[in-house]
Amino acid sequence: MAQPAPTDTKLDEKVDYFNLPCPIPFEELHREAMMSLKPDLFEGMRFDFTKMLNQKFSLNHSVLMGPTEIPSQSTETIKIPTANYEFGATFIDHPRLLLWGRILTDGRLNARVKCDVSENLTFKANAQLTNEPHMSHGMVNFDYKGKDYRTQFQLGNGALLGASYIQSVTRNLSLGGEVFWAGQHRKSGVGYAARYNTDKWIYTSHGSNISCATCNPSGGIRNGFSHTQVASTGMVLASYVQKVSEKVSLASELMCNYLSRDVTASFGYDYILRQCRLRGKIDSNGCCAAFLEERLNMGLNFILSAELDHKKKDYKFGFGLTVGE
């Protein structure tokens, strides 16, 4: 007697919307895609040293010597030499409280709150002082984190107000959306956003559409319909990521303005050896980089960082290192 053909008995998993995974942050969709496409090169002599006092309190000294860029009317860069101190101190009471702080010679002064007020709820601050008039930037957020949704409040200075939501729809996919108003600069936002991801692979795709009213040559805005012009601009960003194995991740970018018809599409990876991280992009403007991290001892990295910008005829070269944990 012949046997019957093998039918498959597995049913398809039901969607729990009532158990659904908390999202990532907003801010944070692009996470994974940012590690390979954006590492943090740099041009020059670098030296970082982090001396730790005790479990929760550190000081760090950076150095950084290498040519700064200044802007120009012409297409050619113009750079300048330059040498920086940075003194840094973090303390970091896990998981409640980070305190971050880093000032330059030049004056600049970066700081950073980060605060868990609750379970649910977390503030943060940044703040960025620069001896430049108008060039000083403050900012407040405050999370709120719930079973299957996050939500932020964004406080900032020159009148910015924003607002932002992601929710779980299913176990991999989340929607979430955003709204901000600059009143410095009569401009308003709103942003759209989907994120997919699985153990292997990961998309995001994010929208905007920005509407502001231009200033006049002299940086103010002038009162009356009779002297603003009203224009639109939109941008799309979507981003892939596949995790080939634990070590390695290949991530693609598309980004678009819709209106102006600007395209860009990069393709990044991230290769996690035994005793070094190798990360690197490649974009449709010509533009290729490269960023190493070498683990020479327990506490000491070599680094090497190479951009080529060969559209612009712009090659920079960096090496540092980097000592303590």
Given for the second form:
Amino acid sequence: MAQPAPTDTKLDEKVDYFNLPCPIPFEELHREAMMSLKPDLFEGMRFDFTKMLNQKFSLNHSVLMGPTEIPSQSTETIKIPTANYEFGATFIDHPRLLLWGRILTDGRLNARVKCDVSENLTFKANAQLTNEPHMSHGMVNFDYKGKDYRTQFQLGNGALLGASYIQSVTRNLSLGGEVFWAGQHRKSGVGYAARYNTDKWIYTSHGSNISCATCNPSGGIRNGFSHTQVASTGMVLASYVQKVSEKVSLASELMCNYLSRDVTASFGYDYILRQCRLRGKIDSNGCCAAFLEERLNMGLNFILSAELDHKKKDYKFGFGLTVGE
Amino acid sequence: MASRGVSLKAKGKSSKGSKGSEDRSLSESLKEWSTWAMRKAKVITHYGFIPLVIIVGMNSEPKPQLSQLLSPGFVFLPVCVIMLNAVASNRSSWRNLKLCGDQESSFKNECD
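Now that we've seen the form predicted alone, could you pull up the form predicted together with the partner chain?
Time for the whole complex; same chain goes first.
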């Protein structure tokens, strides 16, 4: 990549190191892999209705009836049938302001605010509030976008502080790092990431190391950070997405937790066809999942979701209908 | 956040008795105020965020009608049923399940 490309290939210009494109934000590094490998799987019946009152303002009613897992001490999964109604309001004044709120019947509120204070500085806030004490989380981010770099500073409840930086090194490669400190759990962590993308394929890798005074798994603190769902200490995540054609893309991901010796590999596919979108994945934990969105009519989508976890003997099937744009 | 406030208050009270210096009480009152402010902000956000989004949306151009806000009537019937269920049973049953962990295994045995 360092030498100028020969004239008979597609690139007929020298790599101009002062004119590199702005990289993807640090938390969205893995977004293509996440789209294929982590669709919104659910269990039960789901009905979503979106009513656009305006170009910018919409209301959303969502009903979900089905078994919900409750956390239990034993290894078996215990499910309780529940029915939830969720009301939401969304205001999008692209690109300046975004307000997104969802409230459930049990009083849980998910709120997101994104505001462009100036051309390069963005303020984002994100909260999950519940009626139960000590279970609410909030996070505030300040993002600054430079010519070929992005930085982000995060502040969350429980004395959570974080900062990340990502820089375009060449036209296709960007490197970044993050540091964070969680005061309440006395943990600090450092992470590094790299992303290489071409028109046809994207490779990303992310490694992080968390040092803590007490050895507790972190789980919930990492909600706002990039792509570590279960990160106790020391994790490396690598993903590769290949866009085989306009309609098909394949993704694979490898996650190694080198301190707890836990490795997971997953492969997934994403078919975007004219009337439907089919995503599926298979895991090394013995879990395979599929998600189908079928467009029955303008504004009417039928969704099917299936997740089979052979190791835990947990089978989840869901179906639903999405009405509205 | 509330537990941090409580522990700071406890520390503050004991240090007040032993030291009684002015800048100690200033910092601890500052922390108390900030905890109080965070609690109030949480309650305000919890109840006021969705109405705020609705107000901002109803005042944006082109102005939508108030009737459009309540328009999808067919959604309301299952929604009312669910909400009545939620109000009647969720509070008590969820709290019981969360507090008594070993009741879950007895619940399962009953079902079998």
